[in-house]
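Next up is one chain by itself, shown in C-alpha cells, the form predicted alone.
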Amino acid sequence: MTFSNTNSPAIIVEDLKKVFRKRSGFMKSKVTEQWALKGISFTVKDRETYGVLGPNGSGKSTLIRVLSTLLIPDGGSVEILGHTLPKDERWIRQNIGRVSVDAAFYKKLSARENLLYAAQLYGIKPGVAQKRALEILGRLGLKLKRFNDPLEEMSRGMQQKISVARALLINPPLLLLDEPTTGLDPKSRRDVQTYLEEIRKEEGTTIVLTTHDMAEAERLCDRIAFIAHGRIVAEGTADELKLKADTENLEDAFIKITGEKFNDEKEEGEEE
C-alpha cells in the first residue's frame, strides 16, 4: 500500500486532547480527571520520521493510541493520510502499521501462526504473507529456524521482531512505533533501527516514533517533538533543539527546555 500524494502531510493534528476519568469514593460517586493530552498540535510530512520524545507518563503512548484508533480523542482534530478520525477509523486501521512496547500475541502459537493469522485479517493470502514475513525477519536478523517456535519460547527481542514483521506485512504507508526497542539487547536494537532506516529509504514509509532513547531519536528522526505533561513544548531537528537549549546533547536539551527529567512513572490510563 502506498500514499501517493507526496505534497500533502501524512498526519495533521490540531489541539488534540485526551482525558482519563476514574470513579472513587462512596458508591463511586467521585470522578477525578487526568488529562493525558492537553491540546497537542503538530504535522508530520510524507516520508518523514517524526520522533516524540519524553519520559513515561508524558502522554506519548496515549498519542500513539489515539493515532492508531485505539482511543477516541476528547477534543481537537486528527487527519491521517487524508482521512479523519474518528469518522474514517476503519480505513485508517487497514492502512497503518503499529508496534507497541508490549506487543500482544497468542503466545502458545508459533511466530508463523501469529503472522499468518494477522495477514488473514487484512485479506493477504498465506503464501504471500509467509514469503514476506520470512523476508522481513531475515533482514531483522531473526534465525528463520525459529519461525515455527511458540512465541512463549522466544526472547523479548525475538518477539519484538515478530511484532515489527506483523506491522509491515501490508507494507503500510504509515508506521506508528511506540518505544519499539525498549528492553531489547544492543544487537536487537540495532537490527530494528537499521531495518526501519532501510524501509523508509526503499518504500518511502512515514514513521512516527515515540521513545525515551536519545540516541535512537537522534539516529532515526528528521524532526523531534519534546513532550512533557501532555504538551509539546519544543519541536525541531536534533541540532536545532540542542542549539535552542545551548547544550551539547539531546538529553540535556530536553531537561533544560522542559524542566523535566526522565523517570519511570506509569502513563495515565495504561498498564505497567
Contents of the next structure:
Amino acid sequence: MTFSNTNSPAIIVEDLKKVFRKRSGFMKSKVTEQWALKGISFTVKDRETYGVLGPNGSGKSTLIRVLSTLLIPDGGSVEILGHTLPKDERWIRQNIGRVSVDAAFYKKLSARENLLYAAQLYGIKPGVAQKRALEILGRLGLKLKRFNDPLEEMSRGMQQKISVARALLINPPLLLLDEPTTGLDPKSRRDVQTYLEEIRKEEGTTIVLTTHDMAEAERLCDRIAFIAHGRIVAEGTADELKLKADTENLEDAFIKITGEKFNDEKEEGEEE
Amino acid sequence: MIERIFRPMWAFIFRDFHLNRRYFSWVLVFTFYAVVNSATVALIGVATNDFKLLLNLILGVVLWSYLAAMFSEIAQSISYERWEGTLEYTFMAPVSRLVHLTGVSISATGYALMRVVLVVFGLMLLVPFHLGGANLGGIMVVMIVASVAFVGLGLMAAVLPVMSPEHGGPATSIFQGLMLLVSGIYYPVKVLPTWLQPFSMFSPATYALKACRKLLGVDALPKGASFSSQLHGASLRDVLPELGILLIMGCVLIPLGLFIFNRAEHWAKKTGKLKRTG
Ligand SMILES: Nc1ncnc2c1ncn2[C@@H]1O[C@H](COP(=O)(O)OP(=O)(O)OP(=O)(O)O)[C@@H](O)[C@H]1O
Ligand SMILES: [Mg+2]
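Having seen the form predicted alone, could you now give me the structure of the form predicted in complex with the partner chain?
Now the full complex is given, and it begins with the chain already shown.
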C-alpha cells in the first residue's frame, strides 16, 4: 500500500464527542445521557504507535469504535490517512485492521475458515490469505496443526492471537488495537508485542493501541494519551508523562493523572 | 470488480457453507423434521380420501418449507452474527450491504432448495400421489419469481436482529408465523376471519400459491376427486397476473429491504446497539 503524502498525519481527531442515551421509566420517557467522549482531539503521526490509556469506562473502546466506523460520533471530525469520515467510509474500511478485546469469531468454524472468510471480505485470494495467515500465526507462536480445529476448542489466548492475525492479514496501513494482549500469558504477550514491533518496522504500520499494561505501553508506544471520563487529560512520551506527574513509573503517573484507582487486568479478565 | 464484489460475496457463501457443515447434525434434524411434518400434513389428504385436498396440502407444505427456509436463513444469518459477536467485523469490512446481503441470500436460497428437494423426495416415499398432467416447469418458474420477493422480506426481517439482539430473533419468528397464517398455505384465504383476510394481499406467498394451484390443476378437480384423476395444469400464460404481482413485489421489497437495513445499521451505529462486549 502506498501513499502519496507519507508525512502527513495518519489520524486527525478534532473535538470528538459520543453520547449514549438510555431510555427508562414510564413509557421510556426518562432519558439518561452517558457521555463516553466529551470532546477529544489528538493527532497520530504517520508510522507512529499511539497509546490510549485510561481507567475502565473512560471511553477507549468507544474511541476505537468510532475510528473503525462502527459508531457514528455526535460531534467533531475524524480524518484517517487523508480521508474523512463518514464520507470516505469505504476507503477507510479497506485500510484499517482492528483487534477487539473479545476475540469475536464463528466459534464452530476453524481458524482457517474464519481467517479465509475475513480475507475474502477484503478481496484477498484464499490461497494468498492462507499462506499469509500461516506465516503470521507461526510468528505469533501458535501451533500450526491447530489451524483446522474449531475455534471453540481453543483457549482464549489462542483465539486472541488469531484475532491479531485476522487484523494483520489484510496488511493494513493502520491498526486499531483495543487491548490486544489482555488475557495472554507473559510469553504470548511478548510474542504479540515483538510481532507488532516487527511489522511496524517492516511495513511502516501506524498503530493506535489501548492497554491496561503499563510495561506494554512503555515498550510499544511512541506517545501516550491518558484519558479519563471521556477527555484526554495528558499526552506525551512515557518519560514526559512521568515527569509531568513527578512519579517514578508510568503506573503511578497514570493513577495520579487520571485520578482513579487502577483496576488491574486480573479484575478485567474476570468479566469473561 | 472481482476483488470488490464477487470475492466478498463468495466469502458469505463460503462461511455459510462451512457453518452448515459444522452444524450438519442440526441441518439433518431440521430437514428430517421438515420431511416428517410435510408427510404428516399430506397424509391427512390421504386419510380423507380426497385427491384435491391432498394436492392442496402437498403444494402448501412444499412451497412453505421452501419459502420459510429461505426467509429464516436470511434473517437468522444476522441473528447468528450478533450472537457470535462477529457482526462488528462484518460491518467494518469494506463490503457494500448489497453485496453482503446478496451473498447471504444466495446461500439461503441454496439451502432452501436442498431442503425442498429432500422434502419432495420424502413425500414421494411416504405419500401415495401422482402429478400426471401438472405443469411442473411452470411451478418452478413461479417459485423462482417468488424467491425474489421472499428475499426482500428476509432482508426486512434481518433488520430486527440488527436493532435488538434480544427481541430481534423472536420478532422474526412472529413475522414468519403471521405470514403463514394469512397466506392461506393449507386453506383458502376465505376461511379466515373477515378482518384478517385483507392482510393476505400483502404476502407474496398468497400469489405464489394461487399460481401454483392453477399450474398444478387442483382448482379444476372436483371435491373428493379420486386418486387416479388426471390433472389438467394451466399454462404459464394463465398465471401471468400472479407472476406480475410477484415480480412487482420483488422489485419493491428488495430495494425497500436494503433501504430499511441501511437505516437500521445507521441507527445502530448512532445509538451503540451494534456492540456486544468490550
Ligand atoms: N454501546 C454502548 N451503549 C451504551 N453505553 C455504552 C456503549 N459503549 C460504551 N458505553 C459507555 O460509555 C462509557 C465508555 O465505555 P468504553 O467501553 O469506551 O470504556 P473503555 O475505556 O473501553 O473501558 P474498559 O477499560 O473497561 O474497556 C462507559 O460508561 C460505557 O458504559
Ligand atoms: Mg474497552
